[in-house]
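A lone chain, given as structure tokens: the form predicted alone.
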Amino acid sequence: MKKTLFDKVWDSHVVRKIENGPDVLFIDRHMVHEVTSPVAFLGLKNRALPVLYPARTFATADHNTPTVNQHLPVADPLSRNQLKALERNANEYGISYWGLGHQKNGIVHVVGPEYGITQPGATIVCGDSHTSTHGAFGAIAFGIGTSEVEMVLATQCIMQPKPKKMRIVINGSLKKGVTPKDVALFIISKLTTSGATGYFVEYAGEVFEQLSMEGRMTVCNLSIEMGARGGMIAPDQKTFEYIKDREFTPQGAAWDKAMAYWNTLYTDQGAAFDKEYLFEGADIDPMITFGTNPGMGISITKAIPKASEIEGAQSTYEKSLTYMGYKEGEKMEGKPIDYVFIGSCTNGRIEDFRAFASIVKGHKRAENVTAWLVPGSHKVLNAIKEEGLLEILEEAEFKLREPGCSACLAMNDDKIPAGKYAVSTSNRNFEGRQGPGARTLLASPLVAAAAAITGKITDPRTLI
């Protein structure tokens, strides 16, 4: 029978099928952080259960880590207690733990690929919705809840109904100034934030083949924002070159054995999907969001649509614009901004900082702009320094922060003030996402850089 990539990976991990119920799925890699794990570990303790496979479990501190002064005690009591709990639980159960100050520390979905924990054909879970990032390697990766974290710790399995299958094909090539972030925001604007609910998405076509691995991670990361359970891209030579010789990837004969399997990971010709979409790369422009969900995005050169042009409740649409302080028909280009944020599990990788630096080089940060530049890991932080990007950033009057998620979800003191506009390379623009009353505009690193030096929403193509 013809199988999709998703079918091949899912079916090979089914331990047991429950009639008229979910599948029992074996999990190859379990990523753990400090927010969703404390209650799960408490559940193990109350039942006197061990972690079944500590070697398949990896813990890193990221959500509660402040992006400045990580050498000092964490001031916020909630963050401090959760970080201490993760360290204590990881040590007690023999799990690899990369805490603050550790050279491998960073955002969970950045460090997983960096160290070869993420591999083709694997099943990967984490108590975080953006686990879909790892699907860029041809893995099935999805976020889970606290009770499911406990289940995986105890059994290395999870009970899951098999999602339906969707394929999104984008052919052709991207225009100058259009990035993987724009591709993802374009797709979400077309499908809406619920358009892929109940599906696992495979991205295929020439545009995705042309993307780097980091670009593919950005696209897969945002799969969850259109309601998908996850997203994946078939592994190819780029994938294999990226992961080869990393710390946790197979070596020697084991590598050859793994490659024999990985080379079978593609969708068979004629395999059926439940739903398919086809787009052209040339139709995608640099994108910007104007509302309070990631689906409310448009080309940076376009005007905010009228409520009558949008499917869904008009009252909700109007409420969103009121929160953002915008009106129907207004142009986004030229609107003033206050903050710029580059980082997160979506755009905190070295390629993102290269893109940002390429725009700000030779310019100065706009006086009205506060900029938060947050690498996704210490490995990214070191690369920024080694490649000379730090000099470019500092000459343009930008300061580099330390790795973590804090500025993405308004933890510690990393909060955008109420009413302020932030051009953000993150993944969510909900009300209050980056601070109570803060207004977030999702965009690519190029758009963020253009805004940072002009003080307003600017098409980056005018600066390239």
Contents of the next structure:
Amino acid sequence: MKKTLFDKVWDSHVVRKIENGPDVLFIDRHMVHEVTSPVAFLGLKNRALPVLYPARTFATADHNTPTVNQHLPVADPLSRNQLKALERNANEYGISYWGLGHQKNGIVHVVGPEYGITQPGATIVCGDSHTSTHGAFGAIAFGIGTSEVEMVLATQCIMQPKPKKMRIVINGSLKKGVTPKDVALFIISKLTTSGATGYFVEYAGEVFEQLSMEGRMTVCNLSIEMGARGGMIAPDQKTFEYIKDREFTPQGAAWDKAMAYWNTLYTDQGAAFDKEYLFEGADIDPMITFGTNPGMGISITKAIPKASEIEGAQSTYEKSLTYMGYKEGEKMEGKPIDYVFIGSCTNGRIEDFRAFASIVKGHKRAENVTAWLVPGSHKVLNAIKEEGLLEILEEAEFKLREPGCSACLAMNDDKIPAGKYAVSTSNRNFEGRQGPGARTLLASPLVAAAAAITGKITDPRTLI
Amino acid sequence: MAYDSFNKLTSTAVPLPIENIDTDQIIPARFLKATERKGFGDNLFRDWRFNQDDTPKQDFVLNNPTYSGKILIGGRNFGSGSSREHAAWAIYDYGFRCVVSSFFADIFRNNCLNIGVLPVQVSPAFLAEIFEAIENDPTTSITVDLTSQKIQLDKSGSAESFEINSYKKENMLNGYDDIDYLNNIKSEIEDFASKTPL
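Given the form predicted alone above, produce the structure of the same protein in the form predicted together with its partner chain.
So here's everything in the complex, that chain up top.
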């Protein structure tokens, strides 16, 4: 029987199949953060259940954490309480905890791979939809709800029907100034935010093979934005080199044994998918969104589509443009912006800061722009300093903040004010996502950098 | 019993004919800071329902006394976005027991099933018929019968069947949850884990 990469990993983790029902799926590694876990721990207490395998769960604090003055107590009492609850629960149940101030602290989907928690062929879940990030390593990784967090803590399993399989192949190579973020926004613009609902995606083809691990993480991270349960890429030499000798990766004989398994993780020739898409790398331009979901993206050189040209309800489309303060047919280039945010589990890795620095080097931040530069972890923060990027950023009048989810979801203090336009390297441009009334334009670190120094939407290719 | 069982529900419904309603609209992230499952209904559709000074927005359907009921009817692709179960909790806590749409996002659908809110997926045509019936008569009664997997507009008798796998159906009918099931097969899980290195 010919199997896809997804089949191989899923099938080898099925504890039991229920007829006309879900599979009982064993979870290798579980990550928790402060927002979606407290009610799960409360559920355990109410049922008087222990955590079955505490060594398989890893906790970090990221959503609520401030990105300035992290050495001071968290000002918001509700955030402080939620962070304390995670620390208490982790200690009580013997779960490793990388809280605020810990050198390993950072965004859950950034630190997981950094410390080798993320591995090929593993099943990984977290109460966060962007868990799909870890699929970059050939893992099955997806977001779950709090009831399922409780299930994993109590039984190391969840119960879900096996999703359908989709493959997205992009061959050729990317043009200058086109980044993994543009690839993802391009795919979502073609498939819409519900185009992959019910599917697990495998990304394949030359473009993904050429991407770095950071780039693959960006692409897999955004799988959920087209509705997919998750996305994955077959592990290769690049994957193995990335994870070798990290804290939680197997060592010595265990590494060799793991490699023997990891080398089997690819889609067999002729294995069947329920749906396949084929695109050309050369057709992708730098992208930007103009509306209120990640599917509303276009090439930065294009005009906002007319309502008559799009699928779906016209009233919903008009509501979206009204919220954004835009009109159909307007060009995106040249529109003024107020904020730039670089960071998040989508684009908060070292490669993203390198890209940002490559554009702003030798320029100055535009006077009308407030810029928040937020590394995804302390490791990223340290790399920015070690590689000399900090000098470049400071020279261009940008300040670096401390790690966390920051303005991606406006749960902490970093909120974009109502009515303001933010070019953001994060993952969602939903109404109010970055603060009540905030208007988000999703884009790559290069587009964000070009906007940050020009004060308006600018094709970064004009600055390279 | 882990949550309320769901058998048959007859109620008026609240229409929200907007597509792609995401979980950030259902409950914005800044209201996810509780450590207990309490009070989320107060912030259901917070930014569509209230102005920034906390006064109600009169044109939003939840602030319109004409519409009420235990069934929420939403446009296509309901619940996209974040995995926050808080979205399902907010819907439940507000008083809804059933959400009807022509398409649901996966995680949201799962979360609903896991807490005893029934997601009912209907055809686009039947969804349009429901919206039209409520527009014509806000007291339109709808019956959702889980046993027969049927949703019906009571006045016209127009009906459609809906899908749910038999495992989840049994859970909903009895108010069981997955942890009950998983706990009963713990030794099988432990055997599996012993063969699966960390």
